[in-house]
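Just the one chain here, the form predicted alone, laid out as structure tokens.
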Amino acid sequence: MKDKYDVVIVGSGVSGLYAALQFDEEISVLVISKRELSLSNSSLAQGGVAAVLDKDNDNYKLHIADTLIAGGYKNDLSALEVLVTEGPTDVLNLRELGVKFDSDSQGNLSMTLEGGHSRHRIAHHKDSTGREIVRRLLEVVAEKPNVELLENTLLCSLQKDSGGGFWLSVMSEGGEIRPVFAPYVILGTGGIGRVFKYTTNSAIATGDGITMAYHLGAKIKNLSYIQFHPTGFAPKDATRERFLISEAVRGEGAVLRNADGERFVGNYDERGELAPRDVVSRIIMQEERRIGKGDFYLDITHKDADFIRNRFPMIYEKCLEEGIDMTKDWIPIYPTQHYLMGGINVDTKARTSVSGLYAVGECSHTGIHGRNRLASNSLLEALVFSRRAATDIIVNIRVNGSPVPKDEPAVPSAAGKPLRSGIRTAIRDILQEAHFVTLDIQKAKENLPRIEEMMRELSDEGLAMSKDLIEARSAVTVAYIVLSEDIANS
């Protein structure tokens, strides 16, 4: 690792890697990943990438309309138009790069259907699309001589330099903390799922980038717009990370059943199982209250067994590990935290309100999702706006050059008082109680003072810098912003 780069990208999901891919050899880029390079929410994305690629049977207006409906018409239309019109080119570019999307015998992309979509427009790689995209992007980016990839590397602090640019304090796997300077920083740090008790998110999703941007003064918008997926695998033994049963399973004909074995979603919404995921999540909660039973199932046993195994090999194997053969058994499911629609507010070039700081992917708020993300729009957003961020940075470097740092960086110390145990568990319990599927405003008001007290405790500069401290500070900051928004909007 050098002392200075033109661009530092924090996060190795699709948005971070696709951004890194855009820079030519004259621009030095550092990509840091808190854990292994392949561990990200992107890698867990099962369904695919939504894009209008079949102009005979689909069009941009339909994709926009479906997204607006899912988002409750709270979407930013200008950003949405950019997403839908530019996205197909990025999806085809992935294919040119060697991403193995499923195709028919003639080589045409196989497009599937998911909840909320009016057309078959989801390009996919079986049921592990995100993992396939990350796999290939990592291979391509690793070949670029101007890009350095570091895994198990923690961003400890992010400071603005008075001369322009940023100082980043970076902790290596061995525990050494070093300052790095960069005129431009792209945050692609993912979502906030690990701030909740149950989530589909990977271990990296603790809101670190959002928290650091917040403390730099960047505008955070709609952080309380949190999506709960209706079909998280519900094991008998409670586990924090819930394996996702993709929207595409319902798209291929799976139905939801209650504890009595009855289909019920159509009793609440005429779209049935293909209603948007926030709608289905709320319906499950309503049905639980109606019948007084919390057991729910996804049933695709009426489909051909070979089709199920070939179309959903990863889900099939995961279910088998839990003792469920989805070709014969109903899959136990329950809503779980899945995605963040809000985040660091950005414009259509992914610029935050802090000069030189960009945010892409799930940690950003482009406004395209509104109150609820339409299935498979997330990977598309990651592609389109990370490319736009990189393009804007390239233009700025060519026009303005790179600033020279003026300040001495304040590097945190790994020595100090240990973090009190149990604090993150307490934060998770609070959010699970106050903001799960439907808001409990009374619980939000009761718990906000507790969150504020924990914020004061964690701001102690005498605490030893560590991954646990960074993630605890992120969790409490996210909880504070979410509950504050809830109360302000109630």
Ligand SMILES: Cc1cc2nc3c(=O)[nH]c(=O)nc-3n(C[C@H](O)[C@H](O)[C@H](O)COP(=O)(O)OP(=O)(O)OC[C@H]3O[C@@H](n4cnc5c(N)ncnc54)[C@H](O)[C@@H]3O)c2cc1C
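These numbers come from a predicted model, not from an experiment. We call the rigid core whatever largest set of C-alpha positions still superposes within 1.5 Å between the two forms. Residue numbers count along the first chain shown, from 1. What changes on going to the form predicted in complex with the named molecule:
M326 is among the residues whose C-alpha shifts by 2 Å or more between the two forms once the rigid core is aligned.
Annotation: Cα of R131 displaced by less than 2 Å between the two forms, core superposition. Relative to the superposed core, P403 shifts its CA atom by less than 2 Å between the two forms.
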Second form
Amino acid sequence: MKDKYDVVIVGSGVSGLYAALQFDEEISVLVISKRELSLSNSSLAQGGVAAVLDKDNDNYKLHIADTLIAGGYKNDLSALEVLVTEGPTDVLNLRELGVKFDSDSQGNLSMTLEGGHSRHRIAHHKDSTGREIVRRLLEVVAEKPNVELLENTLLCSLQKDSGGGFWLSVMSEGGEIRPVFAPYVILGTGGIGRVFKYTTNSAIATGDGITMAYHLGAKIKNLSYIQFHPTGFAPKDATRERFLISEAVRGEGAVLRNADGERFVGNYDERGELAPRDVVSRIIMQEERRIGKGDFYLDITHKDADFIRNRFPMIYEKCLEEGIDMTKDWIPIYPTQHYLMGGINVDTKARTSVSGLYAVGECSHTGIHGRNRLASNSLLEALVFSRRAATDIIVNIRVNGSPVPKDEPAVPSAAGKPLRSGIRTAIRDILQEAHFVTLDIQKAKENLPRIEEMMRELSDEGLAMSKDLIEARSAVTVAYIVLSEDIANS
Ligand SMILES: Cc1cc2nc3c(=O)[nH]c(=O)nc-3n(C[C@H](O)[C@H](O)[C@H](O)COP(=O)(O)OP(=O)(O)OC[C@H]3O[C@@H](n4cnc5c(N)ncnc54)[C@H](O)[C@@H]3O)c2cc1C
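Alright, leaving the form predicted alone aside, put up the form predicted in complex with the named molecule.
Shown next: the complete complex, the earlier chain at its head.
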């Protein structure tokens, strides 16, 4: 690792990698990832990428209309137009780069349908689209001589330099913390799922980028716009990971059953199992209150076993690892946190309110999703706006050059007081009570002072810097912003 780069990208998900790809050889780029390069929400994406590619049967207006309906018309229309009109080129670019999207015998992309889309417009790779995109992007980015990719490298702090640009403190795999200067920083740090008790998100999704941008004074918007998914796998052993059972399983005819084995969704909503995610999640919580039992199942056993294994190879395997054969057994499920619609507020060039700081992908708020994300629009958002961020930086570097740092960086120390154990669990429990599927405003009001107290405790500069400390600080900051927003909006 050098001391200075033109651009530092924090995150090796689809947004960070696609941004890195755009820079030519004259621009030096560092990409860091706090865990393995491929461990991210991007790698978990199952369904695919939405894009208007079949112009005979689909058009931009329809994609925009579907997104507005899902988002409760709270979407930013200008950002949405950019997304929908430019996105198809980025998806075709991925294919050109060698991402293997499923296609028919003539080589045409097989576009599938997902909940909320009025047309077949989802490009996909079996049920593991994200893993395939990340695989190929990592290969292509690794070949670029101007890009350095570092895994197990944690961003610990982000400071502005008075001459312009940023000082980043970066902890390497061995635990050494070093300052790095960059005129431009792109945050592609992903979502906040791990601040919740139940989530489909990867272990890295702790809101670090959002927290650092917030403390730098960047505007954060709609952090309380959080999507819950009705069908997260519910393991018997609470210490096991939850994972997503895709909507496509219900799309193929799976039904939901309560603890007594009865179907129930149709009693609340005539759309039944195919009602939108947030609606089905709320129905499950209502049914739990009605019957007083919290066990729920997804049943697709009436379908042909070979069909299930071929259509959902990854989900089938993951269920088997948990002792469930979905061709014969009902899959235990429960709602889980799934996606963040809000984040660091950006314009259509992915610029935050802090000069030189960009945010892309799930940590950003472009406004395209509105109140609720339409399935498969997030990978598209990650592609379109990370390319736009890079393009803007390239223009800036050409016009303005790169500033040189003026200040001495303050680098945190790995020596110091240990972090109190149990603090992250306490934060998760508070969010579970106050903001899980539905908002409990009373609990939000009761718990905000406890969160503020923990925030003070964690801001102690005498605490030893570590990944745990960064993630605990992120958890408390995210909880603080979410609950404050909930209270302000109530
Ligand atoms: C189970 C699941 C299924 C999904 N399915 C779909 C789908 O079918 N279609 C769709 O469009 N979307 C889907 N999504 C959403 C989509 O995958 C994500 O929104 C998107 O991939 C986010 O990409 P990203 O690049 O913003 O973040 P991520 O891919 O999460 O990457 C974040 C990166 O930031 C790094 N990072 C974080 N903090 C630090 C730090 N302090 N220091 C250094 N590095 C750090 C991480 O190590 C990681 O490399 C799904 C999400 C999940 C969880």
